[in-house]
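Below sits a lone chain in structure tokens, taken as the form predicted on its own.
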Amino acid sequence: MNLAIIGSGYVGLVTGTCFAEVGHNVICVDNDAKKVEMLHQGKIPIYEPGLEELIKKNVASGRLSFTTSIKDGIDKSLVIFIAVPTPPQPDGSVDLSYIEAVAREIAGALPKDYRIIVDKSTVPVKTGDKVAQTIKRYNKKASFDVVSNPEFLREGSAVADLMKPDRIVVGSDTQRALDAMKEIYKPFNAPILETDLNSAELIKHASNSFLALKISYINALTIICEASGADVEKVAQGMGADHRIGRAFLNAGIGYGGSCFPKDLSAFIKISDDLGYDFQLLKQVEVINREQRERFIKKIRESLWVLRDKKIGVLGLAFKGNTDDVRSSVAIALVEQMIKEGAHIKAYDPKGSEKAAPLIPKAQIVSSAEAVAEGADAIVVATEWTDFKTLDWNKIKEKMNSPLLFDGRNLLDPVKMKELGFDYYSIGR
């Protein structure tokens, strides 16, 4: 099928590339001419495992192309996916200005023959109705349907998530549009859930908010574990063995971050408020997440007595391992707080350093874990990169002023680190 993807960020680029990989003809549209030129050369502006190779392969095959022209994409495509940013606003609501602007551009470019407009961006319930209203307002002759097709991609494993999804959600009020969506997703051999438009839009916010709840729940348990001498990893293992609960998202640490969970949780709370329900449970999830980071800083502060003039090395700046995304990164927030208290920070991330540098201009960004350790009074593991598990920790310890190690992701083995001579602190164990 002929498809257009408007927006070539994390979601749009992965979606378009994977659609091309299964045989569709895909035009990715972006208003950044430099990005489009870069993509035509097979280079990508983000780090996502496996994506660069797939882009090169499908550009070479002719199934994947890039343009700055929405009209060009719409003229050549039956289905148009909207995958533009939906950033948070100060009150927690979602900024839909990009969606509205694209809807107006689509209206101006739609021909008279039928098209399907798909909301791929994460949007509040009822957004699909507003997209349809906007298009009708600016193009009274257009023949189209609006579909909600939320994405469930995890940065760092987005290609695998799209190629082998747990489920595919498509919501529309017409069977014609639903049938076309099923045809698009047929090569993926995954269960397809057909819903109305509003239910599909609600599923994404409900899912991410529930996962954030699981993370905050296990993080709240770390307080109980530390007070009682229990091991949160063993507690999580025992809980996760119950098939009704599952082990996923029961990993204790310094809290969730990134471009999805904080934004989607705040948005769902605001959506609930607007619909007349005070979602106290989700508000407490936000509180627990914030307090988890504050408790971790307190551990560092108490061990060093004061942070002023201390040299602290930070391993990891991305919000999670296997990505270069530093949006709403807890690691960045930790660095900012320690700098605020007078610490001197050296930081390293395998992929995220370049994007993190402008956010923490007072930190020294270095090119290796060994450089982080040089002269450090303490080291903080802030992102769960598997690379950090295999470091030569003996060599790291030798370069430090004192062997203080704070593992904010429970990435390392406490017994092994103590045997190596570290004063080792983790979360809930």
Second form
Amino acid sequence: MNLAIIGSGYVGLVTGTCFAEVGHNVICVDNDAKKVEMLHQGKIPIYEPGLEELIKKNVASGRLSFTTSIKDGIDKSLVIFIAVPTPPQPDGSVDLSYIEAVAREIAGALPKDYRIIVDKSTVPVKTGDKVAQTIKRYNKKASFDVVSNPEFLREGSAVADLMKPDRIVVGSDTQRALDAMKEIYKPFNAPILETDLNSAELIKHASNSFLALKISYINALTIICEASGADVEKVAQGMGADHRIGRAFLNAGIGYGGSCFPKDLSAFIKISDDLGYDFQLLKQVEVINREQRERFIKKIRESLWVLRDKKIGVLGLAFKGNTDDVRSSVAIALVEQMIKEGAHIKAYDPKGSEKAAPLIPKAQIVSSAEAVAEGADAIVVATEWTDFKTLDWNKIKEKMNSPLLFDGRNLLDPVKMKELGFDYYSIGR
Ligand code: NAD
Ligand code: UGA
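Next up, the form predicted together with ligand NAD in place of the form predicted on its own?
Below is the entire complex, every chain and molecule, led by the chain shown above.
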């Protein structure tokens, strides 16, 4: 099928590439001319495992192309996906101005014959209706349907998540649009959940909020574990073995970050509020998440006594492992706080350094874990990169000024680290 994707970021670029990979003809549109130029030159603006190879392959086959022109994309495609940002506003509600702008642009570019507009961005329930109204307002003759098809990929495993989804949610009020969506997703061999527009939109915020709730639940348990001498890893294992609970998203740490959970949670609280429900449970999820980070800083402060003039090495700046994305990263927030308290920070991330550097100009970004360790009074593991597990920790210790190690992601083995001579602190164990 001929498809256009408007917005070629983490979601749009990966979705477009995977659609091309299964045989569709895809035009990825972005209004960032620099990004499109990079893509034309074969350079990939984001790091996502497996993506570069897949883009090159599908560009070469002629099934994947890039443009800055929405009109180009719409002229050639039956189905037009929207994957533009939906960032938070200061009050937590969603800034829908990107979606509204795209809806107007689509209205201006729609030909007379039928098109399907699919929202893939994460939006408040009822946004689909607003998109349809806007298009109708600016183009009285347009023939189209609006569909909600929320995306559940995780950064760091986006290609794999997209190629093998647990489920595909399609919210559509017409059979014609639904049939087209089924055709698009047929090669993925995944269960398709057909719903109305509103339910599909709600599923997305409900899912992200539930996953964040799981993380805050296990993080709250770390407090009980530390107070009682229990081991949160064992507790998570025991709970997770019950298939009704599941082990996923029970990794304790310094809290969730990223461009999705923090914004989607505050959005869902606001959406609920607007619909007349005070979602206290989710407000508490946010409180636990914030306090988890503060408790970790307190742990560092208690060991180092004062942070002023201490040399602290930070391993990891991305919001999670396997990505270069540093948006709303807890690691960055930790670095900012330690700098505020007078510490000197040296930091390293396998992929996120370039994007992190402008956010933390007072930190020294270095190119290896060993360089982080040089002369450090303490090391903080802030991102769950598996690369950090296999470092030569003996060598790291030798380079340090004092062997203090704060593992904010429970990445390392406490017994092994203590045997190596580290004063090792982790979370809830
Ligand atoms: P992103 O910032 O990485 O990409 C968005 C892209 O849209 C940018 O390249 C931007 O230049 C482009 N854009 C903005 N306005 C445009 C316009 N008028 N015309 C053409 N292009 C335009 O954002 P993202 O992380 O891909 O997120 C997009 C949406 O998907 C958000 O609603 C987000 O919540 C949701 N989502 C994100 C993830 C994720 O893991 N990142 C997963 C699922 C859903
Ligand atoms: C999350 C969801 O998992 C995706 O399904 C969803 O599509 C996406 O948000 C979105 O809507 O944008 P993502 O933010 O890319 O994906 O990454 P996650 O793996 O969910 O991690 C989010 C944060 O939670 C990270 O900071 C991570 O370190 C933290 N986390 C995750 C934990 O602290 N513990 C866990 O057990 C899992």
